[in-house]
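Heads up, the chain below is alone and in the form predicted on its own; it's given as structure tokens.
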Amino acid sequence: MIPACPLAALPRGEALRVETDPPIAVFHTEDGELYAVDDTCTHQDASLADGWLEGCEVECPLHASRFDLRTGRVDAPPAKLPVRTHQVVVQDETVYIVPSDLPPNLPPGVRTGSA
């Protein structure tokens, strides 16, 4: 598990990026849910955590494409691949990612420093 940060610095509505590899963003919801996925536009090379977050959808801020925080699904436009989810556990009131074992979905010319 990757530590994201104390429950109580991700306010309700609000996203973070943690820097693993690829980046990952975390989401609270203003529901109370909380929902990572890779933090990179499967479109184009955007941030997803400067991105608006609405109900469990969080929207490109580059190019609109909505993606479903709870699938990965793409909802809307260009992007046409989902973004990988992953796990989130709040233990000790911290929270934390468990990474997904499936092969990230980057937009063209991104990749990771594995690759």
Second form
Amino acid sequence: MIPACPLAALPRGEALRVETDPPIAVFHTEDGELYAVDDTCTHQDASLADGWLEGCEVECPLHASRFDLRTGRVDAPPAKLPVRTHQVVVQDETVYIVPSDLPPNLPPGVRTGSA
Amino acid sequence: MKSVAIVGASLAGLSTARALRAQGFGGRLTIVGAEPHRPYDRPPLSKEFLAGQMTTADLALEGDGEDLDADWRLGVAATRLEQGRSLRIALADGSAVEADGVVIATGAVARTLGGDLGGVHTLRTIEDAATLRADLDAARRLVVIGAGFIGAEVACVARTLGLDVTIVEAAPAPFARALGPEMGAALAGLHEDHGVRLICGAAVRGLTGEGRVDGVLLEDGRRLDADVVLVGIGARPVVEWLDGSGVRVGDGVVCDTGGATSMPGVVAVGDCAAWFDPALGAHLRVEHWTGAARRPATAARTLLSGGAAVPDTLAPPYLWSDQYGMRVQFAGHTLPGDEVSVEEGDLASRRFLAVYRREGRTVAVLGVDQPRSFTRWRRRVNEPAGAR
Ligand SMILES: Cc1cc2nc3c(=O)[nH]c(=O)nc-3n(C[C@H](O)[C@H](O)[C@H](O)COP(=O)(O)OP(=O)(O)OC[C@H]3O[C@@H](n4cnc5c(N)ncnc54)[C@H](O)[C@@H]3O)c2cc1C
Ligand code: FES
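Form predicted on its own done; form predicted in complex with the partner chain now:
The complete assembly is shown below, putting the previous chain first.
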């Protein structure tokens, strides 16, 4: 489990980037749900934490692909591949991420530090 | 509507095909494309593809296994549109396609300076990008004519390849047409920081060389040595094939806010189309990726409803550009006289967010390396004055 931030530091409607490798974006929706996905868009190199959060969807800040935060599914192109999702746990008022052990769908030209 | 023909098999054509199917169109769909390729993405041609960080396969716009149940007629251009009992499109190979509805998505081509000297390039297609890259690999000095986004991006890539780069621009500042002179001048510094020579307010008289270009001659008598020249002086809409069809054409195909042309059953989308923009009170041809990807959903509704559908509110034009790792984003449309103010960051650090206002209303937003605040500001463009 990776600590992301105190719950109080992530108000509803906000997002935060955690500098893991690859980085992870954590979202707090207006409805009070918390979701985590890989921060890098699967289309090109843009940070989804900088995107527009609406309901359970984030719109990429660069070319407006939309991803469902619950499943990572692409709801609007140009992205073709889903974004990897991670589990979020809140303990003692702190947000933690349980990183997925599936491979990420990083865009062309973007590599992780270890690969 | 039983059949639709889409002319132009690139971003706008593909996006319209997807929208038609998503909106329940189950009839015959034909897609005619002059290029031999499946639809591919152009923005990387001046960025990652030119730099060698993306392959041809990465440019594909279609998803793996995507099937639109369409008849693709690739590698053949449409030459004429005629209206009889149905609409008829004549193709260059002598065949024809008949359909009840037609989508014009023939895009734009790069403007040229004429002449046939070797080493002189424009950049619009995958072949253009490949030959430009091969020439850059063998060259020492690049001169870019025109300080627009494509020229500036090629200049960036050429710098990373170690070339000596000069950009020549006739206007007093780069990017002035898109961003206005003030912000254009602010971005000029970004290029100078990276060792690009920028010569503004200088008109080009001609190119020199025999068989192959060796220099660029300016009106003031200066001569710039060049092994490769990129002509980046804009693009013109591809509309000649509509001559005699009766479809109204100005700077591009003239459309209403829903994409309908002057001819019933015919819509136009993407770089070839000038939709009426209510926020501006004028027709505006938009040459950016997002418009070519998103407006087709509206145009498809217009076509399928026979023009009865109420068009969606037109999103303001949006463009992005990558320069030296900086992400430039711009939404809206600026006119001379707009007031510009820097709201976040500062010009000196080259990371800032600037807002353009006209009569108190936000009409455009520019972000340089400010993706998060740009995401928010962008949504305020064209809101009524005083809404926030
Ligand atoms: C190098 C480059 C970089 C760019 N970078 C950016 C960027 O960073 N950001 C941004 O917002 N936008 C960018 N753009 C613009 C963006 O790519 C265009 O807005 C987009 O491609 C428009 O799509 P379109 O389908 O309307 O037209 P096009 O992509 O021009 O496609 C039109 C297609 O129609 C075909 N055609 C033409 N005539 C006929 C005919 N008679 N019959 C059949 N087919 C025909 C053409 O061969 C072509 O394949 C860039 C463009 C280029 C060239
Ligand atoms: S980078 Fe996210 S949609 Fe292109």
